[in-house]
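Here you get one chain, nothing else, as structure tokens; it is the form predicted on its own.
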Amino acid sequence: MKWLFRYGCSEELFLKRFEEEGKIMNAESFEIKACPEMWKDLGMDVERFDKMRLMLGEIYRKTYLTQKNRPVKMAYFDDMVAEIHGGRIKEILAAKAEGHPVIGTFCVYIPEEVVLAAGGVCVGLCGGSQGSIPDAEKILPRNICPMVKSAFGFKAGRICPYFQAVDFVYGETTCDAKKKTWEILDTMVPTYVMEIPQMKKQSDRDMWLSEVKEFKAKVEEVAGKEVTVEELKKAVKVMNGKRRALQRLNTLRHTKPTPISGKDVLLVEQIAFYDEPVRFASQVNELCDDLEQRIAAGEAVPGKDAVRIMVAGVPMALPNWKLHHLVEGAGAVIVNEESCIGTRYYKDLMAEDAQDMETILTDLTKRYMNIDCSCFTPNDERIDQVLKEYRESQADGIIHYSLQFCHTYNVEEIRIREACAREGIPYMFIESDYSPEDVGQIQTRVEAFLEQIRG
């Protein structure tokens, strides 16, 4: 699949850049690449988007490239950010030109294996930026989830090349704001909606299997080809390989002391939603090799006595780095994300031994039903999972992070808080949005929480 490496050079030259550099990109040389002609061809508001590109580059330099003692292999992920609106878009457009379907996604419930088996490309479209919200609020209510508004605003304002490149958008019914927004979004870009069960009874599992089969038919229609058993088996192995790489990374960061910052792991997790999966897994495993050497050498980030914090709650779509930046700026380190951007995305693998389509799709259904989103009721599995990950990560406390107006996570936070109280786990709840207005308040609360843990 030659289209995977069309940055204007071959795969070998693309990856050789990182081997030759042997160091992390410094703040002075970093920039997010501009491709105004390509953006113009995509029908974007080029002038406005270029201003956002410059702002994002400045935020990235201050948030990431000022860190000390970063792993060398983070160079690849720095470059992926530099090429987020350039090289990666060129790859996607090249794939599309060769007949590969490009599907935009908002949720970890999308059966990525089906898309890959059809030769397709999945790209995450969740919004994590305040900059697109005013565009959304011209149409949508103000008092809904900022992630929904941010994503919708990127399309409404024509300020996201991924949105402009997709063949269709996959939506889902994990919350009321999303499922009604998809109706409006469908007037701007074809939007296919899957019904997500709200319980885990057998009837719900049967319904979800039916939804997966209908989604497969939709992907086949757009791709112009039928998904075969062999192609689906290969896709299962690709996705399992990607998840295993992320599992390995998360296990290594649990080492005490940790060899990598929480910000860097969060970045890797965010890039997982728009990078090519085979290449991504390879680069994550190279990073893990680097981390194993750092662990053996006793290298710690930020220090051996840093307070270790686990974050639970809603996903943090790129470039939402606010909480991690504040926590680690206060001298602590984040060692786990129990969220859709984190473990909820990669903790479960799929069986690889099925030999027929019905069994593979049934196994796929089982795997995705293990995702413990707060849309489910009851959701005891998530409470247990939070406590399990707290113990495995050797954390000293939990911060439950939620977005304003995210009702399911805000209400479920009560049960998480009660469980932490029973277990004697230091706990804090933060509800926020994407604006910088509450940074000072959150910083004060975080610093007080860390002092409480330190005693």
Contents of the next structure:
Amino acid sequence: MKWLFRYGCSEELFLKRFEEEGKIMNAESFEIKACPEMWKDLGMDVERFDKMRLMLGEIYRKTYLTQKNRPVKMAYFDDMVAEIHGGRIKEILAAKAEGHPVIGTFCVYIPEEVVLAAGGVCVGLCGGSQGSIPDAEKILPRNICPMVKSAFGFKAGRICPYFQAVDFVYGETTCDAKKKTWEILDTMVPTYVMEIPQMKKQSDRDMWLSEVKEFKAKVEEVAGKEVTVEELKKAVKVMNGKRRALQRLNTLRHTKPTPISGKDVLLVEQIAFYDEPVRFASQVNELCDDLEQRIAAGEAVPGKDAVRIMVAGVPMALPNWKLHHLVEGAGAVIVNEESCIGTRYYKDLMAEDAQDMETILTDLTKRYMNIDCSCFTPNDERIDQVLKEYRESQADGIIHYSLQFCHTYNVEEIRIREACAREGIPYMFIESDYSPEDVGQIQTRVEAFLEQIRG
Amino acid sequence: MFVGVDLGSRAIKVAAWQGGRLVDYKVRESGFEPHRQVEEMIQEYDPCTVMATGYGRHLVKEYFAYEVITEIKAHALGIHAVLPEATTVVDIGGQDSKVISLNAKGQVVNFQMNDKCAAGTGRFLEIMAASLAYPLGEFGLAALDSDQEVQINSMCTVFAESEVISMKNRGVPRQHIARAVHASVADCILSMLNRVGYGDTIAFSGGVANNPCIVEMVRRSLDNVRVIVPENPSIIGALGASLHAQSQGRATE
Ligand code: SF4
Ligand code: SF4
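Return the structure block for the form predicted in complex with the partner chain; the form predicted on its own was the one displayed.
After this comes the whole thing, all chains and molecules, with the earlier chain placed first.
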């Protein structure tokens, strides 16, 4: 399994510190590491970025490190946050220096297996921060999805080291906001766009397969090598391993009472998009071992009688912890994220037994076709999936969360609402963005929803 | 004694409950340091158990409340106590409005809050009344006087205000504009009612329930539905909170 660690520094850098400390970082000592030299080399707006780093550290401290009774094995993930703009970027740059392609992605439709097989690194670039929105609004219209604006603003303002480090960005045609933004983004960083069909008919599947092949060719071109069957098979195993670890984590947190906060699980799901996959999977599994012990010992977060909430809807990109913070601040606990930064990323595995390139790519396409994003029509699978996850997570209610101006999720919400009404599931819909101005309102609604559930 | 404090965005409402009845209530406009105002208002009830609700509920809790409940639950409890036949509550507050649907026991089964916009709130009415130079108390009556359908199309306060200004400048009589303003708030409430669903009896609460035009417009738009207003709609939230303090059963002496 060592083959992905060839980028040096990684393992020691991260693992040494936990051995020394052996426990969760406390709130005072936590800091997001600064690497001003490296940032300068990356062409970033260092002064501004450093302020954002401090702000992020502050938010993290308040949101995460004040939680009580966290699993000890969250230490690794705290450290991944501390190293988010330092250690992890160093690793990625080291890989790049060795000729490994670094690819920025925005969506769970990007076939990561192919990137890994070519020795490449994927980094998720979805934006979840208000801080970069003014940069985007200088160029983009204001009334589009905040996730697109936030990500775009990170590039426009040169305030994201990941964006600066990528060889190119791989976009897709899932929603209008994104697909038209790629055209503008391409003037700042090479942006290649993969066509994602909007339906799942045979002709769409055929088209999708040929897109996957084109994607592979593009990655091979940047990597300067062809991907072999063996490499792709290995990559499939790595990705399955990562997804299995996340599935295991999700199953364990479904235990009643749950041994881990929703915030912590969301963080792990977010880190999945920028960490090295093999190391990440093994750390998630260690966290799971920890959780099994906590379950055996009857540890409950935040307590045995906490109301359990499932969240469904659009991805919550780092550092969008707004809803989780409000729900858990009101004494409830989130037990599932039906979202791309959540189950939609890991619920499906792919076959590992195929022996030739064509079959592997066909299996891969099949796996990705199971993702039930609202950009597809019809999308009945998602309605069933939401209900299924509701039952599996033993939740007491569902909050559907969408971002403002995300038409596909905001319209699909109607069908989720109807399904919940049919099944008698307590349900609430929240549409929000990253600004703090609606926190008071959302807090009232969340508290009222919890009162409604408690009866 | 059980005291409900409803610290809203515009006013502080206090209700004191003892021996199974409402013994006192107060309403005051909220200013700076509202918790000090609350302190003054409730001093005389000491010893008492305080339950806080409204936008400032967490602030009140920090200082003297035993617990908090949301406005949604508070209005549901309050209305159920005074008008037990109500199946739905419409609360138009200063900063937001809510439609709450109740079961037979008066528990909340569903609710909607208007989000992120002043349209459909008391604040919107206040701004529009000021821009048409009506004292707030006369605004609703004036609108009732108009028999002409003009329309405000914008649901955003800022744009609606410029629509109002352009109507003024076209020479549209002000009671017609007043009517249009009220119609736009009533439409907002009706669309929330349709989304949540409503039974046969809708009760208004919150300060805007004192505005006869809004209530009348909602009443006229719905067939076979009773639309009722309690005697003292502004204190319903505070009343609900005081009842909840009692049901939590904390002895105060
Ligand atoms: S919600 Fe849809 S478009 Fe967005 S990341 Fe998920 S799959 Fe991609
Ligand atoms: S949240 Fe919706 S609008 Fe935003 S990027 Fe995803 S699919 Fe597009």
